[in-house]
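Given next, in structure tokens, is a single chain: the form predicted alone.
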Amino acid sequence: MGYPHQPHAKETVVLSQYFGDPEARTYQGWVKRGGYAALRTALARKPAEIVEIVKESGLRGRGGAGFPTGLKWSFMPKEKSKPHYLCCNADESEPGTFKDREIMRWTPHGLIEACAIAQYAIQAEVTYIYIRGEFTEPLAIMQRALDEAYREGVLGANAMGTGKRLDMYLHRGAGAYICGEETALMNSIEGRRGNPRIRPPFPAAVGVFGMPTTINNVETLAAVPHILNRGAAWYKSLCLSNPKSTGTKLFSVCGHVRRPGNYEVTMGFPLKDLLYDLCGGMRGGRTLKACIPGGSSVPILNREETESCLLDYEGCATQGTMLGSGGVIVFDDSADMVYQIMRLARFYAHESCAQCTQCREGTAWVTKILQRILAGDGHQKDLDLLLDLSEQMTGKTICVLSDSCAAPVVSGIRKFRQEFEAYLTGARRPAGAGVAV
């Protein structure tokens, strides 16, 4: 992706505040910006300590859910009659979204100090940070990392001088989205297919390995070591609009905008903002047609919806989308939602595991239908059809691929329907090749 843009004025820099610094990847060099100092801080409290301060701070899961991250780790048995694991997602599979990446690029003792934290906080043995697999430059920039923590004594039997056991260990996927699906990823370490699993029972209880286990996003990780050291307090001061959303975070923007890149914000940022200041704008005198917000899982918002809407969990709800994991796609007025919508559709049909009837089936026939629609042979009945798979593939499947799919085959058909219309009245040609069934 290259280097970052250089942080705006109206940014609030916490998590990317050394991007772009090559000193930082380093144990010296983060050391020398005070990395470790958190995970001192934490060794020296009890677990529980740890646990409560993330609860305070209002920190939520980052990867696309938002659940709260110390409720999540609260869940782990307090008892230690079995081994605990940690699990560090660093899959990020999400079209549209690119910011785990750079943290692992810039930052990866940080990643390494924060996974610390939490597997001591959880009372966990092991951490698994499972790393996507096309991943080449920030696995070998973790993997130096990971190497440097040892060698200097952060981590291993004796982890910073504590008595405390501390190992971690990077696992290497295959490329598969839907092994970003928490139950999946397990299933991927444990050397099984990457099919979801059904709950319950729930990681904390029966996780990896059949142990309890939490499963944390890089980004949610990330901010940890922040909190430590400025406190809960500090952290739930950054919120612009709903108390529920707190801290900051970082948006993956693509698409047709001037500055496209990852940008750090603080919740409750109107997205406005963030593509006509932050971003630039449309590029080429364009204007904004639509903006899917929190990767291409998530509901399509139109100009309207976008122009209105607040980056925070309750902000997105509320104009009828969601979060997700921040990945910003943004089309102007020059986009053909039809195609797009079909590629995403593609996308999820090639990605399905198959294990669901309805995802398996779904996926395919939506993509079908929509290619046929492109390919100028479609029927007023079909944008029907597609509202009723896309009904029956949302709810009622293992994990939430086939959900996901269906959001924006569903949103795209009610904001943008006089599109698909001029397909099936003949009044737009045929998008041509690289769409026939």
Given for the second form:
Amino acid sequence: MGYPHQPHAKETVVLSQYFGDPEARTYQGWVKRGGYAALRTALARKPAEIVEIVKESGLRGRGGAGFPTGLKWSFMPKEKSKPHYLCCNADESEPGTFKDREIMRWTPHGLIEACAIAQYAIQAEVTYIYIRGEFTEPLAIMQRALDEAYREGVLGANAMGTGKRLDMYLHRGAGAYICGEETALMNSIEGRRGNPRIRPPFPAAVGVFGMPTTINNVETLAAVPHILNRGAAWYKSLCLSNPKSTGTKLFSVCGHVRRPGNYEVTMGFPLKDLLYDLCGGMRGGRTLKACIPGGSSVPILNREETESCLLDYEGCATQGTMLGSGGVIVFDDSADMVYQIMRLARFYAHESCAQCTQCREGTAWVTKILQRILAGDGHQKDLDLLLDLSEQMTGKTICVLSDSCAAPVVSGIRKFRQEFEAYLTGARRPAGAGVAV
Amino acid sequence: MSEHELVSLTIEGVDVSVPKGTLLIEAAKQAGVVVPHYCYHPGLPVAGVCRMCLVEVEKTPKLQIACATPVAPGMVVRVMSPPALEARKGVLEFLLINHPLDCPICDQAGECELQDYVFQEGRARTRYGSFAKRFNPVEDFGGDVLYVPNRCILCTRCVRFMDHVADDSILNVSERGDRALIGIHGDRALDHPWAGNVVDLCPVGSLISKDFLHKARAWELDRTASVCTGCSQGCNVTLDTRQSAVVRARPRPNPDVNRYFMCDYGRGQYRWMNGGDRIEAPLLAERDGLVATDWDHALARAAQLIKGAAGRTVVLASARASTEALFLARRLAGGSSVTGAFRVEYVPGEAPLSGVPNLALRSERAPNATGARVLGYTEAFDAAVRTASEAGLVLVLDEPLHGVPANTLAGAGMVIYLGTVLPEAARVARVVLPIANVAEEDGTFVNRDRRAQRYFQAKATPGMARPAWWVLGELLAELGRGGPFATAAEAFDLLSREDPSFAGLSYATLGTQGVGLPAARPPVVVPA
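If the structure you just shared is the form predicted alone, then what does the corresponding form predicted in complex with the partner chain look like?
Zooming out: every chain and molecule, the one shown earlier first.
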């Protein structure tokens, strides 16, 4: 549903069915809505069978990279010689993204059930749900639900009365964007500084506490009970375009649309329809200028690209961007793209973990140049410099934070060069007092 | 798969075969290529953060960091290809934008890897423009270490050393983004006994030694391989000298002894090597006291005294003396009625470096106590001093005679004193022969694990002082019992011929990293 709006007819409501329904937050309410049936089914089967079903469903990671979930699970050692861990990445910090927050706020038991199934499928003893520190309300709701789940025997030494042990902990982040990167998240859980780790070794071999670990996004996991309940074939059939992208996806739309919010649509849904139908079009009768379809880290689309973009992994790639986390940021013709791009760069400069040279120094330098341009002090060669620095910051670091800073800069200059030129030539006056730079 | 399985690959057009699991950066050394790097250090866990060692690997879309990429069969690696050079040029530019470029007043200049690589493959001019550089004040980390954050490139070698090698997490990376800097535990100083290594590990002038601060420029220094005299561990060191003064000691890598490290106590040892209170000429006891003379007269007088000596001979030796000198002194003293003794300061408790097996500042605070024992000296020093008064000949080998009352040796038949300084108790000597200290001669020490290690002459001897092996060789020659020796190697050759503990060894076989002595044998009786 387009929470907080009523569901739109074009939505495919699966994960968001109970958004806005307080009763679904309680154990009793969740069971009444068919909750924990999938977990019961799962615990009666072999872990490998669950992995197969998820593989078959075509479910792919909803955190940004779009890696096939079943395949990821299958990387865990088959012969168990060490403890296994599941980490649920609920550190939703990508600017423009707020879907996991709603999943946790409205269907906490759904997430717990999903984690328990995944945990069983990868033969993990423990699940850590790593919740973004700023999410105080989702944390409180999740904690209440977790306590209930233990009290009701869903989790613990005798999970669902099956004699199997399932343990789950909430871990609250401390406010660092980078802790949403899976290896930084593991470091953070271990009590270390949240720095991304070099791969290999990959988490399935050496993860949290040095043990085999799987890390999945909240939305990815949340789809799993539905797949078990309704079958892989059903999930696979949820596809409007490319068969490699299946299921539903929550899009968090923000920016200059009439009805911002979360919308759940089938993979392959046209971005144009999302913006013009579901979100009611641009506010104040303005026209669309640009759109970032997958959270702040992906390349910006101009109007034409936005209007022909299909919302799945391949459809976004066709337009030269990425589906990412599904955080759709919309700009109308009033937006100053130079300022918007500076704001993004400044975010990354603030959040860089400082490990890799290109990222530590590059994100800050790029921000300074953009601020200089906005202040009317830019040089003609600044655009080439920005592009060159972006090149140095792409594909050369441990994680992709640096690339994420470069992506909007490069696509912004490429697609909105005239706006940069306007500042450089003096045709556009610097923002006056009161505009934060 | 065998641990010794070899992998063949091509680096910069050179075919190399290295053990499976070797990192590209190490394999490149086999190909004669040093991949520029900052955060990588063979003695520390891999961090992969500086991104300087990016190289091109054929069939891999992205550039790879050589420090974290293991070799694979058939790999083709290009270190100096345009994409790799371009990427490293980018890293260097990023590292320099906030760097103060204060090389003219920086201690590291001349031995700075940032300076070196920027000159080697960096950009000639900055594109940073007029932006203010990051500024943080200099911080005293305690111990011997100053932190100059403005020069820091955040390679984290220091943090990893303290975390993983010293096992004492005093340092960290504080803040994020371009505000990041090395932080120190709020309640602690960098006073770990091995903390000084962070200064050597720092590839730039960010962590610097207070002791060495502004003392010398790197290009003025001569560097000499030596062995630390601080304790019986025998850490391999480099003595840096400037105009015949040792100004600094730094660890010299030896995988079997000290890897890449040395302790702060050992670092301080260089100071006594520069002492100005030295004996600079041979002295003979004349009617009005000790009188300076030349070597010919002094050696002749000493030889004459030795020939005429009757009864027991006592050798009071220093455990800082070279193995050669200890051997030759006993040989000079002659037959069975010889008492050879030394003494060592024992400081209770060891200070181990936990990340390296069998490495510690030992409580036995002398470099060659094991060598002395192997050569038949005992630690019954006080007893030996007591018997000295009845001895026919007392030979003192650089033993400072601390605590030995001035008149103790007065009753001795004859005292021949070979030393660097002249303590009060030695003024009764009939002949005083000035000798070189460890920094002024070639020689060997035997460490606690019976490893014989060479040290090399780092500076000139003061005045007429000569190495003890030369002095003793001359005396032996006068007596027709071997010698003279033109080099320490010749003296060692005699030792290896005569003493089975050193059989088969030579300066050539010892090299610069030393060799373990053959298995322990009963102490040898020095032939008359």
